[in-house]
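Next comes just one chain, in structure tokens: the form predicted on its own.
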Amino acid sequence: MKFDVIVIGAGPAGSAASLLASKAGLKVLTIERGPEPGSKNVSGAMIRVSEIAKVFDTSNLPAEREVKKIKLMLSSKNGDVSVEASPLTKLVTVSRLKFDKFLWQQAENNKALLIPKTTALGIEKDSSSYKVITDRGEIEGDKIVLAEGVNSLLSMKLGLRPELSPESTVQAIKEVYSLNKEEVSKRLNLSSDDGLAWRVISNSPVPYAGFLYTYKDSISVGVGIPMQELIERKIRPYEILDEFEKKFGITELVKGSSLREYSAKIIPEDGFPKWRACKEGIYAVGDSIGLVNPLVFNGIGPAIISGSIAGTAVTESWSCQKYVSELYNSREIKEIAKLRPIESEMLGKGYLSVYDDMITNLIESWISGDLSEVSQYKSQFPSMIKHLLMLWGSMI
């Protein structure tokens, strides 16, 4: 059987592409390596509902908790600074297994077909269509959407992107601790179904970003560390996670709970527009082209937006030029593309650690009424102004 579109991957980006194409009346087949959508991303994440609602019906969204407070903490050898704020937009935590199945169901309701437990091994171009070679046989389709995720082997084989390198990747690891609903609320001083999220930036013992999310009956904690730092300093990722949990009282917070999940993944710090997003009827989306916004820790929103654009691209047979142009026209994706230069500079030259140290020191000096510490950072001011201007440029 020949399909109009073959989507490889049933994550948020793949489901968005499948939904848009099937809504337009195309015959869509989606291939998924796992036994069901979301099974490769078992635990959860925090999502912005307004972004999901641009593509999917969110009226029955399987949310765990609505995040009412976000706590930002900066930590350095000089001390810690923390700020709490309420989000301006609706944020919720979701279980990826439930969330991904919820998204896929909407594509399936529009007659998209899913084949799980199937791995795509290669793509061959025929005269006017493509042949996708899988571990269960061959499938023919007119157009392809690559929603493989970060380990995008087909995209590499097709020359759309290079292999990942330590200089441009972050190693993320996460643990999920099970508690009952009342204990989660009690231990984090939450009322009813309210949720809380932490964002932590630290430079000790290496620069890293930490997080904590609350779900109905569990707490998820994790860290993301530049891969190059781990290699150069010969530190294992779990050592940083252990340090994070001890320093911020998480070890005590989850005492008596059971460890439900331990997972790890690579996050690319490079990608579109440096990586190609399209090639002769093949459109890459989401993590396949590194669409993660490091500033706001957001990968699912941009993945869904890019998937919806690819869904329209296959429906209307867009050229690659048109597809790339439409990606750029999306606010969520344009922001990621414009952040690439500052992201590379902050990670590659160690500025993240310098600024973390400087901000905590200056705030503590200000609170103490002694601003003499300011002078030691005078040499950093030109680079700081440059980075602020780069950051401002990425926002407008």
The other form holds:
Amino acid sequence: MKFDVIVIGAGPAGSAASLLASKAGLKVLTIERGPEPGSKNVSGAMIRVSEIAKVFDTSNLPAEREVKKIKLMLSSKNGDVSVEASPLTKLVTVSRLKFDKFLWQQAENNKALLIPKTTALGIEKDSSSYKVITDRGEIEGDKIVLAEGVNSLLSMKLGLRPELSPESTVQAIKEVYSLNKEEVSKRLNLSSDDGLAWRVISNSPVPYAGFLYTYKDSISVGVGIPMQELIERKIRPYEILDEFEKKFGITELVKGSSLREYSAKIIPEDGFPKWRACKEGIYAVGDSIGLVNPLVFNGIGPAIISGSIAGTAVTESWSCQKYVSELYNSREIKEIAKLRPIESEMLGKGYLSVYDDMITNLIESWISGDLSEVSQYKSQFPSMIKHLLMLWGSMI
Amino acid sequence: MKIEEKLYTLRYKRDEIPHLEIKDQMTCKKCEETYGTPQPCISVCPANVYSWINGKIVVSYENCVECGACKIACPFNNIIWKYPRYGLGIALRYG
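Switching forms now, from the form predicted on its own to the form predicted together with its partner chain, please provide the structure.
What follows is the entire complex, opening with the chain shown before.
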């Protein structure tokens, strides 16, 4: 049996591609290495509902809590600065297994077929179609969507992308603590079903980003650390997570709860447009081409957008040139592409840590009525202006 | 809480064939001479899959959380990294 499209991976990007292609009447087969969609996926899991709604019906979205408050904290040896804000757009937290299954269901309702517990090992080109070799046998298809996630072994094998390097990768680890619903609200000072998210930038003991999200009856916390820092300073990722939990009172916050899950994921800080997203009827999407927006911590939205573009590409047999330009034309993906230069400066050259130090120091001195500290950062001003301009450039 | 206790929270079905392998132990020795201990793969692994015992890297692939960090961190590209077969390995509930 031959399929019009074989989608590799049933995460958000793969499900979006499967949905669009099956809606257009194509015969779609999706293979997923996990026992069910979402079972191998990890993320902070806060999503922007408006982005999901561009592709999927969100009326029965399995949201955990709507995030009504975001707390941003900067922490350095000089002290801590925190800001609280209410999001302007609808943000909700989701548990990935439920969420990914919900997305996949919509593709399935349009007759896309799923084979779980199956890993794609290779792709071979026959005269007019492709043969996908899996650990359970071979399948034939006219076109391929690669939605493999960050460890996209096939995309690498096909020469679409290189392996990531420690300088361009963030190691993230996460814990989920379960508490009853009332207790989550009480401990985080939330009214009933409301949700809260924390974003923390710290540079001690190494530069890292921390997060906290509230689910219905659990709290998820985690850290993302530049991989190079772990290697150079010989620190383990879970030591940073422990530090984060102690320093920000999370250890106290989750006292008496039980740890329900421990997971990890690497985050690519490199990718499209440097990596190729396409090769003769093979279209790569989502994390496989590094579509994570580091500025707003968003990977699921861009994954879905790129998946839907690939779904149209396979339906209309787009050339690679057309596919790449359509990716680039979407606001969400263009922003990621434009942020690449500043991203590598912040991560690779350690500016994140420098600015974290500077901002906390300046604010602490300012509220103490002493601005003499400003002169200490004079030498940083040219680079800061450069980075602000780069940031500006990626926004317009 | 020890990392090994944290790993107990995971649903895991073991593939009898290891999905992680070391290409050449001599390269690990060279790595230890160049980078000292812990070597890069040991530093980045969130699940203590790798340990340096009696001058050899020991791989406890059963603990692997399938993040992919080790294959990137290894400066000698000395780790054969695959996915566990047939959907084996971890299965997350929250993700």
